[in-house]
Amino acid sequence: MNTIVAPSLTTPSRKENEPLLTLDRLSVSFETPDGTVRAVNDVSFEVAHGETLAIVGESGSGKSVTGQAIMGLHRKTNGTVTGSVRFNGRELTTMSERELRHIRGNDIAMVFQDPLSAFHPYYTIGNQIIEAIRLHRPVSRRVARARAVEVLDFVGIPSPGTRVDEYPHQFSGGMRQRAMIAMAMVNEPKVLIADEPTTALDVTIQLQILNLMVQVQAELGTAMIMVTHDLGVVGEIADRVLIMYAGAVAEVGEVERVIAQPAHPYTAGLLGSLPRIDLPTQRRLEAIPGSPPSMLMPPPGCKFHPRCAFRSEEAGCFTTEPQLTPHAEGRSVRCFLPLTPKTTARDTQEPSRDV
């Protein structure tokens, strides 16, 4: 792809061996008639440059409410947010709005859970392209339609020349979603955020944007954060994991690592719902019983144990919060009493402890 050159923007000077995204302690709560909902509770991470990160979990566990709080997307809800994103040593949640547009699009981009209900129907796939061109570029129109086509062509949208004056009820799903993530790589982002990008998409669609998001990554080497619900996915992309439970960080750890000998419960009971073509095809997948809590009022102790099968009165799960904690392997799970590299869930239903 031809590179539109950004117009310079003042940064401070940023040291090579800093995380490019950091985030310390984030919390998200929302006031609602009925309460507070915490629904992201300390949460702390770091993404390096090229680095693909997936945050997974059920519904509800917070993750696409991180995504959005590293874009900013909270100011104007009801939602209260605390602690730091830091984005190339520029810190995001105290800059003003106008500061933050600069960069929102520009250097962090997000692709979407739902395209239809992203784009904006009144307008034509291209003009909303064009849009997000000129915002961040001191470019002629005609110069930034060249450009929309270039990146719709890239993403495999058929005779883009012609559809980029579509409308978005006029792409199918996956093009949509492939529109999307040209919006997205526009302005060759630094990070690239993918909320559960194959969402309401066909298996064979659903691989096919998954090799689109590698291939959008490889082409300007930038870093990635996956939100998704698969772990079937992550192990494909992901360079680490985070296990996110009732918006706190269950786990984290290299892909490899992780879902080999899972620390947690909860990552184990994931890994066990899946199936496994070395098993027997008999094998019956197991379920993690209960549901996830209320954030509204969310259970005392370990937010998991009420559905965790090891739960220990004499550990504390009942009464008191498990901090996250280094664990084998470089990596940090939140339990009292975690997963030996022994045994896992995923293959028999009463693996070892470290008590």
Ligand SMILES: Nc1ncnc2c1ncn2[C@@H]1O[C@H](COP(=O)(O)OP(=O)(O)OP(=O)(O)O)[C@@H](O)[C@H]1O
Second form
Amino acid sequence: MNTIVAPSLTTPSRKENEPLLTLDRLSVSFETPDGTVRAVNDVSFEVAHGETLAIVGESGSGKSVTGQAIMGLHRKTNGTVTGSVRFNGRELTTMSERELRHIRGNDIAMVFQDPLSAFHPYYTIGNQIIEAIRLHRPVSRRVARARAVEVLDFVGIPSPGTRVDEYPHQFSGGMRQRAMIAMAMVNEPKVLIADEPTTALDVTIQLQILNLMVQVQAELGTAMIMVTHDLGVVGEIADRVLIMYAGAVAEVGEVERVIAQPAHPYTAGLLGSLPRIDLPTQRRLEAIPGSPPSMLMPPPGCKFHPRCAFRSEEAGCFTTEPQLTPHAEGRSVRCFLPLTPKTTARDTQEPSRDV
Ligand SMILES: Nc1ncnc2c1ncn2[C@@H]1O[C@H](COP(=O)(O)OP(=O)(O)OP(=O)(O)O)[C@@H](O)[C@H]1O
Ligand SMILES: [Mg+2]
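Counterpart to the form predicted on its own, namely the form predicted together with the named molecule:
Complete assembly follows, chain above in first position.
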């Protein structure tokens, strides 16, 4: 395996003690013919250098929109963004598109669920990686091509010197995903956002790709935001986990603590329905009764209350939206009645259904 060579251009040095990436009350909404979709609401978190933060939640909870908003991609989908995203001390939400282009794919890179969407079908994989390099580095095509072969080799593409000249459709699904990881890492980003990078792949390939992501991270010291449905993956690779529900942070904290002692009933429900890698995707997370709320018309009060076994009128769950509140060391939870060691994850399996 080749080592990844240091980039020829360096990014501005960070301010000491400041987290690499800070989201502060980030909200994203979309105007649709049916009304305003509030996809992400007041999401705040930090990611430190080299850290892995996993974002977990059901379909539609706002995970991808959060990742896309960090990259400024909502600008292409007419999303309205409020709040702040700071990277290395610089505000990204108000940055011009031109400035942001220097950061995208260079300092912050993204790996998507569907690698076909990341590659243009008419250009070879090699040409697209070469373009990605030359967009950010003043190097010749020859040097960039050598670098493209090097990263394709690193991600395990066989005969990279030949395959570099092939088109995306000539690669298998797993190989395309590897190639996308190669393209994302080629400029040695400080932050890699991986949006369910393994969902479309079969089980053995999933494990290989996850191992590859961990390897990339170890090699480059990259911070990673890993969006996943799979709490099994979280336990394996993440330092901290952020549980999203209905566009908001339900709970965030160190992985071991959250998994050992979930404080939000939703987290406990997810853990009770720990997805199994041997089951098809659509059979996962089925143990939490009910379905996530509509982001067009979310319920009043706590957005999770219609599905919650612990909801209480006295606590205000039906009428008042709880705020994300510090709960225990390094942990925050958005719940009026956070679980304690006496309440177990099993208790959340059968919430009363009189809603
Ligand atoms: N461009 C858009 N216009 C309108 N609504 C959108 C747009 N993009 C996303 N949404 C809505 O925002 C909500 C959050 O979507 P998002 O894609 O972030 O979910 P997710 O958590 O990534 O789900 P999944 O696990 O299925 O990928 C959904 O209700 C979705 O329909
Ligand atoms: Mg998504």
